[in-house]
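Form predicted alone, single chain, as structure tokens, below.
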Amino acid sequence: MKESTLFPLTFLFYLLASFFYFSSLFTRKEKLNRTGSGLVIIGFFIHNLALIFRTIESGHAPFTNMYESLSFFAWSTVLAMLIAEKVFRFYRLSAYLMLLVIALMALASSPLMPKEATPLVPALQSYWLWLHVSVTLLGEAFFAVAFIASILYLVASAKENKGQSFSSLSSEKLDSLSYRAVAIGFPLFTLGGLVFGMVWANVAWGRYWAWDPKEVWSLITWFFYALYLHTRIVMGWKGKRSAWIAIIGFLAALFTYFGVNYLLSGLHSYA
């Protein structure tokens, strides 16, 4: 079986899982959540196979072009979601995270994304590629969890102020989930996006930092999450202020991921 067959099959299971997650939101039937979770796990297993087959077929890491990167980002987000689901049993979060996963899978599936595996340019022919990209995207996947949790926090907080109930988890627990996700994602992003990236840059281009647009926006993203943790741990910020920092930080991460590739030219333009 080829990756070109496994990827659409993965997409199908993720779509079905989303249907059951959202059906549960409207019907309040808990068993639909468990069905959705089971379908996600099956889809995730197939997604693993797809990435393995892509690696074998291409002969290199499965995230060297935008199609592969989108697939791996979706995979990372599902992994982070399953971890959050295991810890919190909060399926409403899973429903909305799956919308992001489906958007990534749909974009990867579109004709706009060339899917042919091509030989790597010299700068990408390094084991640092595996470390830099994989760890960075795993970090951003946990930022995605914090992003969704922060949006749901703002909704839950607004409803609680009106004396209404939003879900089985309070706004306080959503705020805690966002913090835990950032606490996991930040060191991963720091290690993958900055440390491994700088080491690789020195190996490939003979310098650790070149103020390339991708480097600059990675640093901007890092500063947002450093601000989130600093204000929370040192200054005691919680709630809405932290939620907005997490939301803006993820938007900066998305611009670093998408916008820099298509709107700004630099050393990372081959991505």
The other form holds:
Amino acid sequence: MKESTLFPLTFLFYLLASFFYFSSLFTRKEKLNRTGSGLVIIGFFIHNLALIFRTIESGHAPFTNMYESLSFFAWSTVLAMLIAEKVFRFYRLSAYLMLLVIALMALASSPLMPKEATPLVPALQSYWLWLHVSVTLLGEAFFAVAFIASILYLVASAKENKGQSFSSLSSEKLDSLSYRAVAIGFPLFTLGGLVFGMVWANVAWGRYWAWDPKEVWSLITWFFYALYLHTRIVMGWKGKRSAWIAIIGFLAALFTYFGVNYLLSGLHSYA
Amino acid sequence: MSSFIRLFASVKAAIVLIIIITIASIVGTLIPQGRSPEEYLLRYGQLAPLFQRLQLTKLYSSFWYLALLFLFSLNLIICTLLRLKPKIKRVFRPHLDFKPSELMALKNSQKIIFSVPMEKVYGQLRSILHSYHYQIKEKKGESSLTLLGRKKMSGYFGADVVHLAILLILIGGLTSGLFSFRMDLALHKGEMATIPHSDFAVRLDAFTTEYYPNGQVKDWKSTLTVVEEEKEVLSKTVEVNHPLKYKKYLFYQSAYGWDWDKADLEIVIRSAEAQGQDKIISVKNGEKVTCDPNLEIHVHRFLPDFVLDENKRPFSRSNEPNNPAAFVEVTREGERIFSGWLFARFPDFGQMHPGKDSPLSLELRNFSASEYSVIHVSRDPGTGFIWAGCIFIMLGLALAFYWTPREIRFLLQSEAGRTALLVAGIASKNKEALEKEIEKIISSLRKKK
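Given the form predicted alone above, what does the protein look like in the form predicted in complex with the partner chain?
All chains and molecules follow, beginning with the one already shown.
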């Protein structure tokens, strides 16, 4: 088995899973959700194998170029989705999160993404690569959960205001789901992105902070979620305004992840 | 003064400051930082001087950005201290005079009657609370008793620990900015350099570049030896991600290069008059040699990576020998008979573009220059604060999110041999879990009677 066959297979299972999730949304047949869930779990299992094979084939961590990192981000998002699904049993969230996962997988599969594994440049030869990237992307995956939950919250609260019901989960629950995702994502992002990032930068570049665009943007992302927490906990903002901050926060995280690489130049030019 | 403090004491001020700092930081990522004035002029035209006057081109060390960070720190200190006082009181000297009406007003409070005397209920309640790891504070009244069970109280200080951590990180940044020492040492093999403000020197014993089979660079390695009082103290091979540490100084493999200014060149001279009698001469960049009694060769310039700029002026695009070229002039008895660029990669260039009626054709056959390794030296007293800040920030976040304090308030009232128990729980998060725990405590209390 090779990663190049396992990856499309994973993609296939994720596509099938979201087909079932959305079928359930439109037909209101709860059973279809369980099929979707099962397919995601199979896909996730194959994805794990794909990452392991990639590591063996390339001889280094499976997130050193955009293709690998997109695949790993998709993996993290599925992991966060499965955890959220286990806790909340709210399949609508899974359905929309799968859309995000599919977008990531599709981007990774696009012919524009070079897929061959290249040997590691000297700066990336460090075990901090494992810690820094994996923990950061895992944190961002939980931000993705908060992002989808917040969008669903906005839709749900708009419907509830009109007296319609939207889903099995009340808008209030969606709001708290979003908060709980941030409560996991924020410490992970702080640890992986900022703390491990500073430690590694100090080892590799000789300074813990260099105001590199990627560093600044991860700080900006961190600020957005700090705002989310302060407005919520101290000022009692909940609901709409909170949801918007979580949405913008995730967009900032996405910009840190993609935008900085393609639009701004800096030290993080490799990935 | 008090109005000044009040202005800074609000979370609103903190939020406004964070938003301003965020916007400023974004601007700093859109405008490339620390480039040359010419580059800004090229990029922004007339706006360039304005950007420079507003310090947008070195934004993160600009006066106004640092002032914003200072105001932010001030706000952080005041906000944290103001909120710390009531928290300390709540945790260390809690209020124990609950009135029944107060307790009943709390969410999910309940009242249970036990048909046993108050003392007995009290004793059992205490032991149950202990088994749930609650710490107990109590106050006895005439016919009533208040009891406060609490756990994970340090969670109240989670946010404060995070704020302290941020201050430590800002102090670390300031310390680094003011007191850190950094320099780049370009060392040739065998060369030694004394480290400023220290009593030792480092010597480069070896420098190697390792390649992958596909030709890509795998690593750069410099073997450094620390020499102190003419004694070799330690030796270590430094590579990217593996610096050498000695006496608060860190030595990093940072770059490498060649001394092209002093490049050694080998030039072949062919004469149209005397075919088959090629002359090979060795000459240093910038130097003149006489090879025939009357033939003088002068290398004016050597560029390792020859390209032409917009005005067709030659310059070196990089320090890598991608397109090595030398500008050579040959004179015979003071008369110039050849002048032009020689390209090591394109030896035929000279023949295809012969100099005007020159009887000679030249070829740049070989070039070499001594290689050096660039070692970044740093001594940064700010890092201690930074790492302490990193540890505290994670500790604080763990406390704030996952060490939720729980408080259960009990009021026992003796009513003619029976006991009325009022109970209410307080938790800032995960209230359902506390409700469940209270249910368990009550049910084990019921079983015990």
